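The chain that follows stands alone, in the form predicted alone, written as structure tokens.
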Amino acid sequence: MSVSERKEREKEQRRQEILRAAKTVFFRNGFEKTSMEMVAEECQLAKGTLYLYFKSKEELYLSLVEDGIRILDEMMEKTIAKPLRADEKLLALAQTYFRFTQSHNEHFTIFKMIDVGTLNGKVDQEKLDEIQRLRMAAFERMEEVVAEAIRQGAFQTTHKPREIVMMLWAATFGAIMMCADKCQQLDMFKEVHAEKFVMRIASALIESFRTANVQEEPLGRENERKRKTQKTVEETEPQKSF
């Protein structure tokens, strides 16, 4: 191994050490209360050394988000590769997402700390665009599974694949949050088996698409805009006298 190769490997090892320390500090203190000094102390480095690898706390946070997305992406890929029907695969993906939130709880918590949009202007736009691309890639992968379920005749619904994924993701995320240790709002959730609860909700929603036993009106704002336009036309039309 050449000197340059060894230095590059050592640099990457140091970067990973910083990310591991940052993950611990962000998880423990939250985004707003975390500082670069705290991360430097956690990984026993000088603050100046930290800035050689990451320009700011925001960039460090974004790198952790990116790592978490890639971990989830790998888990989803393995699930999609399983020999299951498309509708069964969709349910398995909901379970994969739940298990990611449990086995990689620090990454999941970091996802929730701050919306990527609030980092505009604070980190390189190219980095933000890459995060958004990765987030959408996971969403689109689920869309493909839903589209396949529709082609196979497993879903008898007029909802578009994207709408189905949005509903399933929202229901799954909401159920996970209600059962989370730090997010329990009511005592009734304290004794609930989290995975069973999440999967029961996901199963019920997926079953509704199999039977079309759901509200079939599109989720977009098109109908609302049409109604407003029609109302405006009716109000401005001159009244006929007889």
Given for the second form:
There are 2 protein chains.
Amino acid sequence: MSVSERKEREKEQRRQEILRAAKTVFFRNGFEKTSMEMVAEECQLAKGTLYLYFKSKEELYLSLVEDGIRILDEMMEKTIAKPLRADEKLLALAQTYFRFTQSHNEHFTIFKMIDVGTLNGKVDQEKLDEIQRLRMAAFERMEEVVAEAIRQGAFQTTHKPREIVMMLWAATFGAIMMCADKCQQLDMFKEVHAEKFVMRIASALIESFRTANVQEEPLGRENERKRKTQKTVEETEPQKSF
Amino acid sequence: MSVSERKEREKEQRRQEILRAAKTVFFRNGFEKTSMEMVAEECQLAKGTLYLYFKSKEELYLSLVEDGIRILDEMMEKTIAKPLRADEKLLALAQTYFRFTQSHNEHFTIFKMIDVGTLNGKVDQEKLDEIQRLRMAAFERMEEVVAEAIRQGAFQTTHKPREIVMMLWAATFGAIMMCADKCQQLDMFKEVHAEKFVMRIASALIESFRTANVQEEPLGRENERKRKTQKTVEETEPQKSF
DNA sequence: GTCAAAAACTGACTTGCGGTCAGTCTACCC
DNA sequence: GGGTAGACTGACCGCAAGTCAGTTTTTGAC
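Can you switch from the form predicted alone and show the form predicted in complex with the DNA instead?
The next block holds the full complex; its first chain is the one shown before.
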């Protein structure tokens, strides 16, 4: 093995060691209440050294989510491997996502920061894009399941698989955000059983894909220019379904 | 008018003036990139003075949301006043919420910070509770509409109105969060028409309340103790609806 | 083994900001 | 007009992110 190879590997080990320390400290105290000094101490390096491996505090913190993405992906993979029908798998996946957020709450906190946009100006777009790419794996898995459900005839929807995944993801995310033990801010959400709540919502959506119904306008943005402004509900033609 | 009364009023005016300045500066630059010095400059006061009216930077920023809550509440009120059936109103309310987030994006950013919990350790719980109370008004309005829908027989659900509102709120929030122009982080969400997307999700949920279906376990937490662990999807009895 | 160049690491220092408080100013009242 | 309460000020403090000149370690040629 050449020297440069070994150096490379050693560098990677240092990086990992820093990540380990960062995980310990950030997950114990939270992002705001952790200083780079604390991380440095945890891995017995000088503060300056951390900056040789990570551009900023935010980038270091953000890097921790990569593990989280991997964990979620594995959990989802297991769920998909179960002997269920494709449409059942989708509900199971919502549950899996929920359970991930409960058992890996600190990782979910980073997810939230990304989705809320807290980290936007503070981290290279490249880094953010890289995270996006990693997250896409999970979406693609789900997309596959949706495609399967359509093939099996369980779904009659006119939406594209990708769109269905987005809907499920968004609604599930919102549900978890609002009522998961460790997240919920609005008092009233404390009264519901979080997992049931999340699954009730996912379930409603899934049911709605079984039949192509009148609500199913295409969701794409292609024709956006054609109408001057979007119609408000009462301006649209009455719809049979309600 | 007594002197003390006038003083009181002047103090309130100062407070308002500070809020005005804070709004200008925070909404232009964002929370992180705004310093208290900048706010002070905008309202031509010394930095120290700001702290006579607001406990911290976070509290000042958070106070700005009160306007946002009022605006949303008014928008919702108008929507509810429209000549629609109760169930139609619920969909219209989702749209209203969406439009609020688009036209008052900065206020929505504060909503997000609250819901994500970014402000938690940094602001008095009291202050947060006060905000909660204000937000409840909107929930209660919606609850009223749901109750109406149930009374009219449009909904056959076994859920409580409050629960239905929570579901709609959570799902709509998630949908907006993921795909609204100014928020979306995941690239794929750029491809959908945000408003249609949001309404498609709300619509699916609303449809699901029309009939009491097998998914409708009670969502309360009362009986939580009875089962050791929550069942995963494939462990539950097969359900007719899928 | 020696030594010089390269690479890795260090921690004192700079910068910027949130928050404080001793001191000043103003308005009111006796 | 003088004394007091309360509003206001801005220099100052502490802290933490990020930098960089200098130190230590590693490497590889001889």
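Note that the rigid core is defined as the largest set of C-alphas that superpose within 1.5 Å between two forms. Keep in mind that this is a model prediction, so the values were computed, not measured. Positions refer to the first chain, counted from 1.
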Large Cα shift (2 Å or above) at residue 165 between the two forms, core-fitted: no
